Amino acid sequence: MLKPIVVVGSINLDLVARAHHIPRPGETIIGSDFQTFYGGKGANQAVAAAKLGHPTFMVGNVGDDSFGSELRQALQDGGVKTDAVKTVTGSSGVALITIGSSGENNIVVVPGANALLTPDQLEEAAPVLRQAGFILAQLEIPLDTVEYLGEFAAKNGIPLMLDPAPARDLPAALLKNVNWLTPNESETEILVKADVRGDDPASTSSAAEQLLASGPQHVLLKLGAHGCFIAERDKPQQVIPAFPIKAVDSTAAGDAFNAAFAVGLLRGESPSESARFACAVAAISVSRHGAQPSMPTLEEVEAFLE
């Protein structure tokens, strides 16, 4: 029997505006479209894993506003078990997203209820967390909660995958408890304080080695159209190419990747096989609009890979 994935993180409503380009500072532009989608890096990863047919639990918060019940229902509709999702006083998390015509985006996240996810709440959710075959986390919840989660995962022998987004400096004690660290290019640059380019193998190799030396057991750099770069201790580095596809919306592509990578590993696939599977899931997601609505089913991914 497959052990479940437990995602600890943010649950947001995404307010998405589309325009010809992302406005520069001080610039007002006319948009072409506006939509709302269910999002949040945590919820996105949970729905992505569940839609791939893997048993998935979410640990997080929604507000007691009108968005909260919608966000909970969206998780349940996506196949996610929400026993450990609490309703707290105040607003739910919101993300303001602008998308340009070539699929690029910028995002402002207002944490709301996500900021109230505390270590005490993780203690309450311990029965759910202890079931996990993999715990997935991000940085849209308080850092002390993520640090506590790292200690919990290490103490209970559960692998922790950390998506260090939004990027920030991370404590060495947390990094030592991370099984897989999965930054994208810009997040990697912030973590290593150096330029990193997906089309420059020397820069990606150097960054991955620097991140490995900081504590995590494994590092995977998500490089968008350049695929991903895997670095493990005492093993050859690997580059897994991306699938060529026309991107219409890159929102949540990294979340789709992380969920699929964890699913692959829990099914006994190697890191390279899991990364190829995750690249396919991410490719399908960027060909569709929205965060959670863009996540493919396992059948769709298998057809894509064939």
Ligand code: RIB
The other form holds:
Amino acid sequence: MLKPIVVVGSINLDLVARAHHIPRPGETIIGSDFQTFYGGKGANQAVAAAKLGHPTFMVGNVGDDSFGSELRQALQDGGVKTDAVKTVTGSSGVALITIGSSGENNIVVVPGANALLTPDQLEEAAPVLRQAGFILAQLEIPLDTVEYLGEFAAKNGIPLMLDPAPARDLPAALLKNVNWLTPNESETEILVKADVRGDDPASTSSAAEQLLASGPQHVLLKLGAHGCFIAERDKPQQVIPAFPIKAVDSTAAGDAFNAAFAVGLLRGESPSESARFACAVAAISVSRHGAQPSMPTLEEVEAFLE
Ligand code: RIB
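Requested next: the structure of the form predicted together with ligand RIB (the form predicted on its own having been shown above).
Starting with the chain above, the whole complex follows.
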């Protein structure tokens, strides 16, 4: 039987302004469009996995404001089970996002309810977590909760995929409990404290080796238009190319990728096959606007791959 994916992470409302470019510090520009979307790295990953047809649970928090019930409903509409999503006192998480004309973005997240996701809450969610075939986490919830999750995953023999976003220094004890560490280019630079360029195989290879030496069992670098780079212990490194696509909004491309990569691995595909599938899912997501609404169904991915 297919074991579920359990995502532990953030649930946000995205406030999205589109403009010709992302303003520099101190610059005021006129935007072209404003929309709200359901987002949050955790919720995006959960919706992406569920839309690909995989049974998926979300563990997280929404606030008791008007956004909270909408955010929970959006998860349910996306096919995600929300029994382990709590409504807490205070505001829901929000993200202020600017999108430039090539689909590039910058994001400020105000965590709100996500900051109240404690290790105690994970203890309450243990019956859901224990069923997982893969646990997916990111860093928009308190770090001590992610550390607890790492210990829980290791103790229960469940693989943990950690998307280190937003990037920050991570404790060695947590990294040792990570099965797949999946930073993008800028997050890799922060983690290894060196320049990394997707079009420079020497820099990506050395960064991936450095990350592998820091503890995780496997490393996958998400390199946007340059595809992804897989580094596993005692195996040759692999580069999986991206699919060429006209990007309109890169928001949540990394979330789409992580969810699809976990879905592929749980279906028994190899890391390179799962990464190719994930590159397709991410490519479709960047060709559409918004975070959760950009996630494709399995049928759409199969049609794209044909
Ligand atoms: O990864 C994209 C997500 O980052 C957005 O949906 C936003 O909510 C932030 O969490």
